[in-house]
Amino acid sequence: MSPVNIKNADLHSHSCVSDGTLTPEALAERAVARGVELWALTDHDEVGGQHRARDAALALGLPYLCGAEISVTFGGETVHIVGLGFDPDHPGLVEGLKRTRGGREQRAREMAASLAQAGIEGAYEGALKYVGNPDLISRTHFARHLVEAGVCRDTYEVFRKYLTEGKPGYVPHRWAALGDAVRWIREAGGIAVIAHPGRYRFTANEEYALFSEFREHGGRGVEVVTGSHTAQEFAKYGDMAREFDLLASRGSDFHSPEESHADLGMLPHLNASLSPVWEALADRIHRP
C-alpha cells in the first residue's frame, strides 16, 4: 500500500520492553487484528524491542516504522518526543537514550520512600514485579502494584491520589533537553514529533514556546490524533500543525488492554487537509 493511501496508521504504542504489558510480537498481532495499515512501537527511551517488533510485523504482512518516545524536560514539565523512521542502531541515538534512562532507578527508590512515608511499604519491590526492563522502571509500574495491593481500584485512581505533583510518591526527574532529543532522532535519519501535546499543563504562551523551539531544533511533526486527545483537541492541534508547518501524526499510545484510553487502530483518521508524517517517511517504512 502506498503511504498516500494509508489511513489507519498507529505510530505510538508501548510493549513490555518499557511500560506496556504485551510483548512486541503480541502488539503486532493486535495491530493486524484491528486493521492497522502501518505500525510503530515507541517504547519509552528504549529501542531494545525494535528488531522484534519489525520482524513480527513483517511476518504478519504489516508495514513497520521504527520508533521511540523520548522523555525531555521543557519549562519544568516532562514532555515526550516521538521519533519515527530512524536507524535503531545509530550510536548517537543509542547512547543518548542510555543516558536518559540512567536516573530511573534512583528516582524509583525515592518514589518508594515517599510512598512509605504515606504508609505504603514495599512499593519498590512491588513495582519491580511488573518491570520487563529494570532500567525503565516508571510510575506506571508503581501504579500497577498499588492496584494489585488494593490501595486503589485502578491506575486512574492511583494517578489521582499518588505519583503526581503534590501527592505521595511524586519525584521529579531531569530528562534530556529538547534540542538533544530532536538531534538524536534527526542524526539517526528519523523525524521528531511532539507526542500528545494536549496532556501538558502549559499556558498558551508556554505551549507556543514549546512548538516554536521544537521547530527551531528541526522538529517536524505533532501528534494530532492520539488516545488522550478530545475531539476539540484533534481540531486544535490540527490547526497548530498548519500554523507551524508541521506534519501530522496519529497513534493510540496503547499500553495495555486494561489501561489504555484507546486501542490500537481504533482512533479517527487524520483530517484530509493535514500532511501525514508517514508520507514523508516513505523510504523508511519496512515492508513485507
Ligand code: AMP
Contents of the next structure:
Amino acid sequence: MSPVNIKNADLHSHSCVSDGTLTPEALAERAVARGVELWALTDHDEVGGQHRARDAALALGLPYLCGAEISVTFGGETVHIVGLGFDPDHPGLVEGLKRTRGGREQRAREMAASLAQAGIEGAYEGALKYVGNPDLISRTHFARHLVEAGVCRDTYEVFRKYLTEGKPGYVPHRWAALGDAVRWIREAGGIAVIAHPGRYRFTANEEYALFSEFREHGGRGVEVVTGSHTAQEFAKYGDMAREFDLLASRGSDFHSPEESHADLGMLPHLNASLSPVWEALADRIHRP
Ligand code: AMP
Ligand code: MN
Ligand code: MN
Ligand code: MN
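Write the structure block of the form predicted together with the named molecule for the protein whose form predicted on its own appears above.
Following is the full complex, with the preceding chain placed first.
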C-alpha cells in the first residue's frame, strides 16, 4: 500500500523492552488483528526491540517503521520526543540512548528510598519483578508493583499519589537535551516528532518555545492523534502542526491490555487537511 493511502498508522507503542507488558512479537500480532496498516514500536530510550519488532511485523505482512521515544528535559519539564524511520544501529543514536538510560538505576534506588520514608518498603525489589530489560527500570514498573502490593487500585492512582512531582516517590531527573535527541534521530536518518504535547504542564508561551526550538533543531513532526489527547487536543495540535509547518503523527501509546485506554489502531484518523509524517518517510518503511 502506498503511504498516501495509509490511514491506520500506529506510530507509538511500548513493549516489555521498556515499560509495556507485551513482547514485540505479541504487539505485532495485536496490531494486525486491529487493522493497523503501518506500525512503529517506540520503546523509551531504547532500540533493543527494533529488529524483533520489524521481523515480526514483516512476517505478518505488516509494514514497519523503526521507532523510539526519547526522554528530554526542557524548561524544567520532562518532554518526550519520538523518533521514526531511523537506522536502529546508527552508532550516535545507540550511544546517545545508552547515556539517556544510564541514570535510571540510581533514580530507581532513590525512588525506593523515598517511598520507604513514606512507609512503603521493598519497592525497588518489587518493581524489578516487572522489569523486562534491566537497563530500563521506569516509574511504570514501580506503579505495577504498588498495585500488586495493594497500595493503590490502579497505576493511574499510583501516579497521582506517589510518582509525580511533589509526591513521595518522585525523584527529579535530568534527561537528554532537546537538541541532542533531535540530532541523534536526524543523523540516524529519521524524523523527530514531539510526543503527546497535550500532556505537558506548559503555559502557552512555554509551549510556543518548545515548538520553536524543536523546529530550530530540525524537528519536523508533532503527534496530533494520541491516546492521551482529548478531541479538543486533536483539533488544537492539528492547528499547531499547520502553524509551525510540522508533519502530523498518530499513535496509541499502547502499553498493556490491562492498563492502556487506547488500544493499537483504534483512535480516529488524522484530519485530511494534515500532512501525515509517514508520507515523508516512504523510503524508510520496511515492507513485507
Ligand atoms: P519514566 O520514564 O520512568 O519517568 O516513566 C514514564 C512512564 O510512566 C510514561 O511513559 C508512562 O508510561 C507512565 N506514566 C507517566 N505518567 C503517568 C500517569 N500520570 N499515569 C499513568 N502512567 C503514567
Ligand atoms: Mn511509558
Ligand atoms: Mn511519553
Ligand atoms: Mn509512550
